[in-house]
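This document starts with one chain, in the form predicted on its own, laid out as structure tokens.
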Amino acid sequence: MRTTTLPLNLDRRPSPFAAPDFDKLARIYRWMEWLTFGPSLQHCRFAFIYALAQSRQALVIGDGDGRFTARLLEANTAIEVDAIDVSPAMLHQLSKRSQIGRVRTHIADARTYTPVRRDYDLVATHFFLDCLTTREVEELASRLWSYTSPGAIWVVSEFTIPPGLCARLFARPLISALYFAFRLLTGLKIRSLPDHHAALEQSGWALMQHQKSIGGLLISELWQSIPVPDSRIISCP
């Protein structure tokens, strides 16, 4: 039985945000992004997908309508994936995309999900630790470890507020624009994005390798498991 690291500050109260509801926008969030972003964020989701030819069994959270997972299936052809999305809808569009016959698909809210397996050596979020808080990130990051083989790899695409005084400027603004209209859109209560930098550190993950892009608004991220302190691990059952 694989062991897991927990913050020493780890606070498993119940989250205060319910989960968005984005089934009204299943359908029409491809075509959203090409207008805001035009094939930015597809580029964040896909920078790694060659990385992972050796991956055998993933866990892939939040993909949205599943164009990551339908490209990660192509790919690689001998992964099995397990998707969780909180939308049915969403889980719909992604299994229109994908290869059922290699996919399982569970309606579930990530933060109280509990995953199939113990042996994922690959963990994939795009765009989803931005609906969560940091505490949020963490707790996810923790429960996750144990589940994952030894060496696992994490890929994360995310928004993040880049360095420097110019890109902040017009970092800031578009990011709170983005939240208020998600809000508006799926009832996201979350307002600010979350350190999943720290929370991931803190919770057994070690970045790897990183790419930026739109001045770095945008990063592609592989992170990997690692080895914990025994005075910071904790047996999970």
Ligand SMILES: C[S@@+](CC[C@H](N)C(=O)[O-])C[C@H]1O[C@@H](n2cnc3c(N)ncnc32)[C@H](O)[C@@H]1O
Contents of the next structure:
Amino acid sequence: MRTTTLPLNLDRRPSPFAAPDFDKLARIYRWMEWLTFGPSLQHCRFAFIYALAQSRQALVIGDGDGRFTARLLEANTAIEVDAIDVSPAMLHQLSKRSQIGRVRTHIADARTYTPVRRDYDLVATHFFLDCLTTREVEELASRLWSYTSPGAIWVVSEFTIPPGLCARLFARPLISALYFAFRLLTGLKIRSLPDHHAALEQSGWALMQHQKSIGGLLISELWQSIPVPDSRIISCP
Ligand SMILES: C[S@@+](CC[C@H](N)C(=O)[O-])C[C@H]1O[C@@H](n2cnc3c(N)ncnc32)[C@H](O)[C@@H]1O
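Counterpart to the form predicted on its own, namely the form predicted in complex with the named molecule:
What follows is the entire complex, opening with the chain shown before.
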């Protein structure tokens, strides 16, 4: 059994926030996306698909209507996927798109979900971490580290606030508006982007590659699980 790198000061109280409800959006989600961002989010999801050819067991979290999962199954004919989402309607869309028989769906809150395997070599989260707080991302990343094999890959797509002043002036209100819209539509309680870099770095993951688009507003990243110093290792129940 692999051990975990939970930072010793990690607050493990249950999240104060209920999970958002994306059911109503499941059938129109892709059209909403195309109307607002065109193909940009889709390019982010598939940015590293070429690097996933060797993966065999994937844990895809919050994939919504399953466009990434469907493309992954096409690109890698040997891979099996466990797809987790809290929205049954989203998972229904995912299943319709991925009728290849190599996908198991799990209706679950990722913040408390216990993965069914301990040897995932791929984790994928596209525009999902922004539904969590930084503490929740850190807890998830620590837990996933212990359910993945050494050297496992984690592909991430996210919105970010770019560093330059002009970009920040554009990005901040846009991201606030997106959070406001999703609060109305799904009950999402989160109001700002989590610091997923700090959370993953503290949890045994290292950033290997990244690509930016729309002036840094969107980012695609490839992370890899790394061995950790013995001093930080504690047993995983
Ligand atoms: C913004 S959508 C992104 C969907 C998809 N990954 C994409 O790239 O378009 C977030 C997805 O995460 C799911 N989700 C949000 N919070 C969740 C949680 N705590 N546990 C599991 N799924 C969650 C939602 O149901 C939704 O399908």
